[in-house]
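A single chain, nothing else alongside it, follows as structure tokens in the form predicted alone.
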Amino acid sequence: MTQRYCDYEGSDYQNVFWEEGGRAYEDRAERAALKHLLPTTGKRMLELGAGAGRLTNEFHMFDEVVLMDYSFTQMQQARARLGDAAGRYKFIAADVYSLPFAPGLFDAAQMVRVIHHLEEPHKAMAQIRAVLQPNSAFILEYANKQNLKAMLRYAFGKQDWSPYTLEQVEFVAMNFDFHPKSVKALLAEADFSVRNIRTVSHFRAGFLKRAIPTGLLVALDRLASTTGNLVQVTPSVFVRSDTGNNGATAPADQFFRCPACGSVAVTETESSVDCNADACGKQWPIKDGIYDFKTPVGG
């Protein structure tokens, strides 16, 4: 199967969808869930599908934050918004199916509004697990197919697909909804243990957002989200998982690996990350302060 991608290259998603799209409630509700699920301290966070860095300022408890997105231009926007913060941030354009990081590099990772664009999420979960150390945290948000609106639409014959079956559903091209049980199975398969669940966006309806002040809606959502460990019927669900005692920890002198061949024998220069493996030799350019692991040169 040819790998399909949802590419936001050249998109003004941050401005059009978030800042001008009437989604202040969703943004604040997601931040509230993150604040509840995040570790209180940490060394190095990996933000997968970071986009223009909408949520990055929530990771203030980490010494270093690595932002990664499939789109190079999204990383350009994130860098313009955040700056380099005296080297605290790294900006990476890369593929979640082939992460360019040494095994056991991070002690936390989060992926919000990304898995619903992944056709083969089990491959991404395995990659993410490999770059996390023992006793690390992973926060995953997914689009829930068993949400109240979908159940009502199915009951009244307004949609063909069932919200109760376990398979993911592609409701529009490269946009997938997942059943809560299938997400738990995905995490378990990748050797993650679920610790906490928060349901989010209980009141995602235009008439409610127009009629009720955003702050009140967010407060109600925060209260309702505490039921997430019992039932998940919201359009968005946040899951905090941990890695347990298993896994590797990257040596201090290892950061990147070659995403083409997997070798950690790489050298970083001012302009590129070079793979030193004899059978590979690819060079991954650094442009405008962004590591581009999508478009190698040479090798």
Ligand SMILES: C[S@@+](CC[C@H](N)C(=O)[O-])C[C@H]1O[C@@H](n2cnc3c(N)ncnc32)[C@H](O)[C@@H]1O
Second form
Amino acid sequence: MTQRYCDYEGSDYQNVFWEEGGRAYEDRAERAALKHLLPTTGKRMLELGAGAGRLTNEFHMFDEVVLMDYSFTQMQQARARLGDAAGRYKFIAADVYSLPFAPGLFDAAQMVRVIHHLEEPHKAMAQIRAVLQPNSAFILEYANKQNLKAMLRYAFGKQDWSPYTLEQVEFVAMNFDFHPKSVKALLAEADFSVRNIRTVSHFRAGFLKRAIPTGLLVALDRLASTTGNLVQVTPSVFVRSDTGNNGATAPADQFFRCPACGSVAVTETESSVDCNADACGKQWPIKDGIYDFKTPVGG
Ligand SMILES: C[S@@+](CC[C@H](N)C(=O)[O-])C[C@H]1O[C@@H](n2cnc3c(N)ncnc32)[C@H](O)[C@@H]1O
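Same protein, the form predicted in complex with the ligand this time rather than the form predicted alone?
In what comes next, the whole complex appears, and the chain from above leads the way.
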């Protein structure tokens, strides 16, 4: 299968969707879920599909935060918004289907509003699991196909796909909704154990957002989200999983691996990360403080 992508290169998503998009309620409800699910302390957090770093300030309990995104320009925007916080942040343009990190590099990862752009989520899950150490936390947000609005639309014949079946539905090109059971299966298949679930955006309706002050709506959302382990009928669901005792921890001198051949024999210079494997030898440029693992030098 040819890999398909939802390409955010050159997109003004952060401004258009969040800052000018009337989504203060969703933003705050998502942050509340993250706060509840995050560990209280940690060393190195990986933000997958971080975009312009909307949520990065929630990860203050980590010594280091590595932001990665398929779009180089999203990483440029994130760096411009966040700065490098005295070396606490790293910015990486790369593909979640072939991560450029040594196995067991991170003790936490999060992926919010990204799996709904992944046609082959099981491939991404295996990659994410491989870069996490034993006893790490992984917080995944997914768009839930079995949400109340979809169930009503289906019941009244306004929607042709069933919210109850397990397969992911591509409701717009490269935008997928997932069934809660299939997400649990995906996580289990990748050797994650689900620990806690928060349902989010219970009140995502224009008239409610207009009628009720945002702070109150977010407080109600937090209250309702406590039922997340029992029932998931919201458009957005946050799942905290752990890795258990299995897997590797990266040695202190390993950070990157070559995303083309998988070798951890790489050398970082001022301007590139170079693969030392004879059969590969790719050089991945570092441009404007951003590691570019999408396009090797000369290719
Ligand atoms: C809807 S935005 C979410 C950004 C951020 N997580 C947030 O919640 O504000 C989706 C992001 O996923 C990234 N993305 C999509 N496919 C990807 C892939 N295969 N690997 C890495 N990032 C990807 C896009 O470039 C985009 O920045």
